[in-house]
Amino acid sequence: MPELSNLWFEENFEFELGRTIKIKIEKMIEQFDSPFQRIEVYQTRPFGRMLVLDGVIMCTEWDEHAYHEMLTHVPMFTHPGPEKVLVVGGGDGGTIREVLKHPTVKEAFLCEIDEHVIRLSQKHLPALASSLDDPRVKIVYEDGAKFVKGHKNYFDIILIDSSDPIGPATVLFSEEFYSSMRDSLREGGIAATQSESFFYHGDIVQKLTGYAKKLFPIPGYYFTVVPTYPSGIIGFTFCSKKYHPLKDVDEKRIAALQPMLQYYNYAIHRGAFALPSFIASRIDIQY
């Protein structure tokens, strides 16, 4: 691959809105055009290796833990004993890695539409993807919406580790999909979905939390801080059939796994649901 030491990567997702992020590139490690998208892996100067899909940053080695830990552990520690878990998207493997830290997990399905994301992540991002070889993991190359529809009353936890609402991920931001998730969860099941930035994407946040309020007894929205994502903030819609993210979170289980975690802890879990007034008033979810 050619050396790119004098070049900068500029993300294109927000570019037409007058905002972007630029990252110094040392080299392109690999580029591949799959049937679904362009996949790129870069070596960056400040953030280690970086995975990019269709010009949009998916993760960097430097800050991926802040995203993957929060998507995973907020619902996992709220549920008293998750055994069957589904991750939709997440071909880099980071979310599955976090799921498998929970000793109650017996099955962890990874439903990724693009097998080449998994292939290149296993090749170039082993710190994220090495857990995909765990015998509890079942990898399915399928459209996530179709897979969820085919598994009613099956999962304890569903985690939507999707890209932004463009291209193949668009269906994952629909009310029909949220309804399918509800049907796919067992009694007491919980889903958490990647739900963009409340600074930049308030309309999306309001729409997705609206689905959660309509379809689930205990809806919510929480966030994490990821410097290489748009605005440095990314949130998750919380959808629970039974368990409350603040009243039912298990502090003892968190303490047992704390040495394995970099970002998530009990205080962060509780604080992540405390939202700025401008977005709290829009989604109108009170705890």
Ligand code: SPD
Contents of the next structure:
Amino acid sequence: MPELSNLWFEENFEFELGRTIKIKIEKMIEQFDSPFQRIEVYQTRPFGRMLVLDGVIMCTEWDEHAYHEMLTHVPMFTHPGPEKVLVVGGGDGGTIREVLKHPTVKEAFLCEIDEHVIRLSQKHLPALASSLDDPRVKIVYEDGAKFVKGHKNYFDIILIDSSDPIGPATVLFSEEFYSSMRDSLREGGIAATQSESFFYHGDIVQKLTGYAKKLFPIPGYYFTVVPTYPSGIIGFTFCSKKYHPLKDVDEKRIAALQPMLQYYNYAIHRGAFALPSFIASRIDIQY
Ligand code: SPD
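Could the form predicted together with the named molecule be given as well, to go with the form predicted on its own?
Now the full complex is given, and it begins with the chain already shown.
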């Protein structure tokens, strides 16, 4: 349960490991216990509105772009023409907002297990959730693992915008799920998955990139800087059937969308795959 005394929010994720983040808040806007989790929206002093699931920060209005843009645009600009996209999790709408910036997109599925995350985001986080009304968006309230299993050879891009590997998202961190993603991607398809911080969770990074190496011809791992996440960074496992993140990225398409982007650019795309030696040696992927 987050600590509200003196109007500070203290994240409970990793508290027992002796590390946490504390953010000054002005008020709690809404708290709701869904069948899956406790959902909270706060007005913070420094970072605008903040969405919290089971005591863990999902996003703040101030730095969410650094996460959502990188999860989305690295695979989307590597693929030559993504038309069918699936976002698993991501009920706040930030990832779908980024997906819809690509004019090639015809269908964008949002598969979120908890309808109340979407409801509260639409109510309190319009900067993230307003794109959910776009006619290309199809919202499904279902378990992501089941949905992916039921859509073989269908998507060009799959984006796993999950919470941490505890609670409802645990299944999304399994080898079986990575195998289902491979089967759900069309020829040339690419998946990118929320894969934690290499500073705090090298074991998870090693495990997930291990699945990518085993199951996909072109695996990878890249990261972004998000100050309100534990250790200030978060990474993504890159799983590609055909296209290479550094050789096939389309600089011209990026230039056309650049005015709509705050964090992502061509140089960041390339640089995001450059990893510190301590984690590069553990995951052992050459580009
Ligand atoms: N440790 C927090 C990781 C949260 C990643 N997902 C955030 C969801 C934002 N759309």
